[in-house]
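Below, in structure tokens: the form predicted on its own, a single chain.
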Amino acid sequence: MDYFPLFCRLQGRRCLLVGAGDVAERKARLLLEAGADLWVGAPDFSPAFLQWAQQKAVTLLPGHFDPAWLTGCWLVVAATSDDVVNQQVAEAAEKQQIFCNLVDAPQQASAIMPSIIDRSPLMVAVSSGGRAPVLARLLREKLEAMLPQHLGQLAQRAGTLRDRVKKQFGSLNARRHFWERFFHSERLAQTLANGDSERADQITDALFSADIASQGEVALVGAGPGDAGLLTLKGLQLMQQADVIVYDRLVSDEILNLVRRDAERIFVGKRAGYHCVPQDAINQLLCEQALRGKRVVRLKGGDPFIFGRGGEELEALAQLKIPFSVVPGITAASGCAAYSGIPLTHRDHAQSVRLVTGHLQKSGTLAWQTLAAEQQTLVFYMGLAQAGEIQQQLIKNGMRSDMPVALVENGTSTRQRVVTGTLNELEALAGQVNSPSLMIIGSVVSLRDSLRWF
């Protein structure tokens, strides 16, 4: 081990930064965030340092390096563009037994600054010992994506509960189960993020009073329209924590490959005209799994609240007082349009967007005259089987028959296929594509040839 990893408390302690250029600015920001009493020495100072000095955030030492600047310092950073000066700073610090960081020669330094993931009070540092800083940065970026932003708030609250946990739970195993539930509680995390301390107290009390062995929860997670890269970070985190994944046909294999390896997977896929698992049975399944103490993720294609029947599933959970949370996903309208080079709105073409289910009711409740209005974009979900009716009703209610239309099959996936034409061809075009497909109707479709990127 070339370097001993150590977190230092610098609040109120004098630190010296030699240099006042761009690189020094980055080091200064880190030291100021740590609460250091920062002194900066250099012949000239960048505007940022002058502003900090005016705000009394730093103390400036004009001139060339003087070993006397080291008096009373706990840490020194040499960040000039002159290697000779940096070496002089390092040698002077060594004589006075003060740790020194050299920005351009970390392997010669007595201290190094790692890549930092800040979820205060939780801190994660990554270092390659100065040998591969780009690798350390890339690893930090991966960790940033894995660690939720709210972890710091959870850690802060956890620190106030340690005595209470020890008093209530006698065994180490019971404490471990409590803390796992605590840190995995999406409701608590969201409440803390919203600054609702009263609600956070209620959720915390519920965690203490619940039977740890039987306490389960459900998260409705939008998986997006197909491309795994469109999955949200929060959705990914919950998928990797889940005990059970309940998923439908629209969830791609690429996304399922990101699920925790040992999680149980339950398929409840549906197709138009054929329901593998009825909705009531899905609702019951979610409740049963949660009541067994499982962390359940209901993984839905697109967004759970846009034609995903997520509201019905939450109603069933709420009736049994089962904790739940919702993670939005990129809906098919947005994803498919973007990947097809079709802007849903455009100042010259459409000032509004309407998302419509293609499962048309026999009673004909759709306001076709409103849907046929100008200067808007229509997006029909699950509309292939009703393409002829959609075509007929829109034209009948005043939409021009040559209005551009696009049908997007397997949108955002590697199998995406787009078929374009006009409204009077819609029924015929629908026969050329397979489900799942999305219909986009409006003059914005005419922009596709100039805006599509693949």
Given for the second form:
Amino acid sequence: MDYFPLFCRLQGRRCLLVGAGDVAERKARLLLEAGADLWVGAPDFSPAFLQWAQQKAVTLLPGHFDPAWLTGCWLVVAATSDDVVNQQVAEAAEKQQIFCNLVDAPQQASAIMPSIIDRSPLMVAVSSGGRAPVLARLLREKLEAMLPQHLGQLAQRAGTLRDRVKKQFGSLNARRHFWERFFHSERLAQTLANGDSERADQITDALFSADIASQGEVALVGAGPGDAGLLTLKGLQLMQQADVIVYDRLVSDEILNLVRRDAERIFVGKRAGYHCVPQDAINQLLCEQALRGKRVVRLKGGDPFIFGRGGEELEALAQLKIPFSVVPGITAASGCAAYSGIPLTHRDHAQSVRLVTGHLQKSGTLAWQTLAAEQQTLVFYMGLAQAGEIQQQLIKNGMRSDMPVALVENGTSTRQRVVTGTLNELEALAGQVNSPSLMIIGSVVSLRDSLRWF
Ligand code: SAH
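Form predicted on its own done, so how does the form predicted together with ligand SAH look?
Let's see the whole complex now, leading with the same chain.
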């Protein structure tokens, strides 16, 4: 961290601005908005400064920079058009251990002024540490557009309710739930935006009287195959509101980093040398946590309804009438195909795509004949251990032995690896990759060479 972010109260505190041109004027406006006791030193002053002085908003120090001006100051801003003077100011401030902001040379300054989005009392500050000011500005513009104007009023209102909330809700959890309802309330936002404070009071009261010690609930959230960028917005929102996260091995660290920091994390996957937590135990765990009033997110790799046993978990919840929801995710087949340049269907190659489990409990459960048919793409999940059987059965049932195949290991992650070959090599290729890997079989794989660079 190059700069420590800090919000400081300047009200009534003496600040020195050296320079009194256009740039200095912009800084002066900000400092005055923050209520600083502003002293401005320069040989000449622009009309704005003269006017502020007349209104007694600033104190002028006419003349060339004098280190004595710094006495009693909390913050200095050097905003002259002369680099040498700015440097002198910075050195003098350094000697007196006063933070100094240097206009146009932020990297030499002991303090920088970030780009801000002001929804007072809510304030968002963005800084690139002086390295990429344009990037910081672009980000600021995005945030400015994203953050509605009424947020300031909402934060203001929240400030006035803190004591009442503490009195009414004993536990931290109940308080957090209240605040989340408060900040998510579309109706409240709308009335504040319309400036209807009477109606806003009514809505706020209703939020207090609602049954906050609410029942728990479970959301099955598809986390996608690995790349956190493939998470849905809805999935992310639920992850950031959850009390408990139940996850397994297929959920990447990158995605877990996006979970609300205080949420309890429960791992139910297989670790090296140990067995998975049995499905029944997972179902039970989800029910128990929800019955304790927790908001549970069951994070699953890919999509919860594609070889994710999501259906079984929901059955258990439904039996106990525990509210649940399902957020789909990008399944490994889509993710791996997109990130390895293999379209799953193509007018000239495949008119259908089949997602197949390679976890063949009973041999002969799969209709190999239909799987071996032309003009389709097969995607095998959990197929590594059965690669030999898959190879044999497909060839036996009429698929050509030189059919292109691809194995995608850790698809969509930074560790993605793709090996390709033909069907008669499938078993050998499977020996070259580790779990999780996906097998794609079909002539679409041949398109990879021409598509992967784009
Ligand atoms: N619900 C998941 C699939 C779970 S089954 C989904 O929709 O994607 C587990 C299998 O999925 C693994 O054995 C592997 O075959 C495949 N898989 C999941 N993530 C993968 C990834 N990032 N790369 C390759 N294969 C993956």
